[in-house]
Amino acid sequence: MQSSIKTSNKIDIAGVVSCLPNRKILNFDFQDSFTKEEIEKVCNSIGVNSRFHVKEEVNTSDLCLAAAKHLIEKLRWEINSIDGIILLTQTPDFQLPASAFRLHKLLGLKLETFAFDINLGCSAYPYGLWLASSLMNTGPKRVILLAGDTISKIVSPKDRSTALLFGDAGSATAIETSSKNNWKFSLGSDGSGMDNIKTDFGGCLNMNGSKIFEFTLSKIPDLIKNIDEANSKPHDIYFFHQANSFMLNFIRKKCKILEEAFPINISEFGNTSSASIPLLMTDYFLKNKIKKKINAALVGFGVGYSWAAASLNIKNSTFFDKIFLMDT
């Protein structure tokens, strides 16, 4: 893996809010499709005990809208001060137009605000931070980065490799210019693996777990090395895409990362695709209040194949919250 590092200057995260559906799903709810022994085996392997799923009428943009409204209100941002919104999702509301336009309308954003979707999943969040910050280096002052997926809508309840793994979630991240603070990124793609996580139009998600595991082990240790070298030292904390617990712990040990610097929350929320890193961040910082500036690495990998890591500082003034979308 090449170690080319991309940099964005004078950018900060002002806040992050994650949003979950109010409907909690337990893996043992699937005993109509799998035996108790099969469920226990999968749970022990992937580390998921529960997830949250939307009802059919609830879309990805609904989760991201609730997160964005809550975030904007708590930060007291004027709506007209927002220069752009970017939605990261593989499960948009429509084939067209982009779901970002629905969010633009419902948030009441000004006509000069740019809005578009990006079709990325497991690596979406660090990729999105890179894209948003790169655009902001050209003039915009405030951008809302939205990341969310409702993967439950494209998963077969009879597919053991996916039915017991994926959850739904949305998020909103407020990004603004600052007087200092440089972000660093390491990004990559390999389209030769595209068939190993794939959904055809109108079909269900298909995933080759063994191939994904091979890809992860071949790429992610070098990715961690690259982003740590860009930071000139190991990071205080590593927020990884929540793929499955066995894979995450394997990588942590291989990369010699301390357990306390490597939070995992997949047991409660499952793999929430593009929303997994912001959900992990809000979950972690609500339980562990920031007392000083923290140097963090955000690491995503998976569908595409695609991988990305971001190195950035999180201030003790950064706002974090986790909310539930009611009546879903």
Contents of the next structure:
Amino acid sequence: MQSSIKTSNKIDIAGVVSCLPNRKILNFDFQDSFTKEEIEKVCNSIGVNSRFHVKEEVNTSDLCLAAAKHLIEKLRWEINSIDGIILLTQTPDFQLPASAFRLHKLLGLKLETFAFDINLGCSAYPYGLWLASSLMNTGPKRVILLAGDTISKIVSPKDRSTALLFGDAGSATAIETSSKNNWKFSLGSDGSGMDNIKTDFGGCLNMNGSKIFEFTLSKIPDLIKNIDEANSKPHDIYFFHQANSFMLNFIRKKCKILEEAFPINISEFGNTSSASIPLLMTDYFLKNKIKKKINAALVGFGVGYSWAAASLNIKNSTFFDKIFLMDT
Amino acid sequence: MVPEGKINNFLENLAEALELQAECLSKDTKLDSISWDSLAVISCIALADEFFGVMLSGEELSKAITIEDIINLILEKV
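Given the form predicted alone above, what does the protein look like in the form predicted in complex with its partner chain?
Below: every chain and molecule of the assembly, starting with the one above.
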């Protein structure tokens, strides 16, 4: 059973910026760890040709900071008008404090601005939009939602199922109150799957691919049905967490979603965990101009297990951009 | 009753997913004689869902020794 639909009222996305590290890793670069045949076989299935990895000294908050600075500048938001920041990450800079405090400091936010981290991955972005918009229904007018991960720091270079799949990215989303626009959400969790994507303290990421696939197959079609039914109009486009291309194509066909309404960009960036949906959106809207208001479904699923779908409007005035982190 | 043609079609698609010639895969084929790995398991789960609408688990598949065992698993669930 899926959870019931939740609604946030009078909320808009003002803009989204994604930020990539500038170190591009090609499949060929893994030839020290795996045979050519192994690389070809895995990469054909997961659909990844390249991914971007941070250098050792770069952390998740650096990617999110660059995205947030660019976003705030382009939107011309007064720094004192920002009431809160929420960072979605599973690879924070420190065990404590939350990396949101580094962002609070470096963005120069006011003392009344709330700041905290949330530990979610694949489902993080729609969850974060629900959390931010729910909080905004209690008073705050402007919130920056940051989603970023540097999974390359926790994968074992010898584990072909993770080393070839994951990329790093950060993002920032500006959310503000508006006169209309309600957002709908369908959310869920199943802790019985907690061991199937797991990293112990100081350890490497472990992933049971077939278990994750079983979970996706059993939960996601219902999640899509739920979020489609929650909306009076059909969705124009579906932004799915970029898990791997085999799984995405399978789910797309099973849910009978048209190819043109289901962008996939994993080939260039790999699976970027919490940042994959905002990265997909910025990538898509930089290539496809918005002519009229778009009815979008945002769908995340995986580690936890956790799953979430958001249904919302994207206006033609929404700002989108994708940047690369400059070398310091 | 599942038509034989549908099973053959499933096997042809499974062979393609495993990058094998269709004639290399029959009911007697032992899984340890082909490239049966985690990617193969995922492809098999996907194809079973697509062709027969049944949900196989990785755990069930790990007990299969031959292709026929997989077909029997599917037939039990249809």
